[in-house]
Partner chain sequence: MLVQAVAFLSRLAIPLLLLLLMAAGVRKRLRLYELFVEGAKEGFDTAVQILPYLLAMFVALGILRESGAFDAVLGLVGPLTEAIGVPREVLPLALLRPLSGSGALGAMSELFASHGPDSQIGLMASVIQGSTETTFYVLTVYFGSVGVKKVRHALAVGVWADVFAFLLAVYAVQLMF
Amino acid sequence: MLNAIWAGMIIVGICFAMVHPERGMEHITHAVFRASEQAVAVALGLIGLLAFWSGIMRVAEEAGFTRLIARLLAPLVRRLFPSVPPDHPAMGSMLMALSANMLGLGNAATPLGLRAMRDLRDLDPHGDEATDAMCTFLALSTAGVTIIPSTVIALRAAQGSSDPTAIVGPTLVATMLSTVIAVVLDRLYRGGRR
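Now give the single chain's structure, the form predicted together with its partner chain.
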């Protein structure tokens, strides 16, 4: 998918420049050279903060932050999954996955999420159709409340922002509202089928 999009962007760009020669093809060449230099500058500038964040997040995992958030979320999440018994392993793995998501622990969140999907599968081992609980879990995972968008902050800082964390508040608000919307939509779609 992305292969076609990426190639398409370059092909369209170059063809467009060919039929509008008044702008001059050398601009394309310059754009390529400049873009390459910029990409390296950005990635190098990113190393410091990204390493810092990964270090902090390793500490956060060991200090039990994921577990703490999971405990805080439990009452709310139980209500969203009436088809999952509260003491079933799926509840625990879903909570851990959602908590890791909130902390922006992308690398940790995916394996935890896959684990949760397997546990949800155990509740309904037959068929190739998504269960209600799976759909709700996916809705929560893709809408994802974000407390610390660490990669965004790191990139902002690397590219000279005077206030890299200014976006934390709006991001939190936007993700909380979109999570509510995702849950409501999930309910509406499910209701509409019955």
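Same protein, different condition: the form predicted together with its partner chain was shown, now please give the form predicted alone.
Just this one chain is shown here; partners and other molecules are left out.
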């Protein structure tokens, strides 16, 4: 579906360029090349910053910071997922994925989240539909609290921001609100289904 949307936008743009000769194909070609050059420049600028933040986060992970956050989150996560036994592997995978998300470790959180979903699927008696626990975990993973938005910090620094870390406070507030709203909507939807 997304491919069809992109293809449609490209076709409409080309048709518009052919109909309006003052903004013809020549302008589109130049714009494509300028945008490509800018994309490469931004990507190269991000490599160093992302390597730095990934290294910092890896040090925090190796130092046990992720496990500490997981331990602090455990009582709350047990309440949010009453159908998941506390000693089940899904609980550990969910805690580690949520902790990685909080630290802005999206690359590390993705495989942990996929493992958590596989483990949650093992608890599903039907096997082919999403359980309440799966839906709640997806909502928390998508809207979860982010303490250090390392990718956004790297993007802001690559674009020459005078204070790339200024986003930390607003991101924390916004992700806390989005998490609360996600949990409330998850509970309301569950209540409406029963």
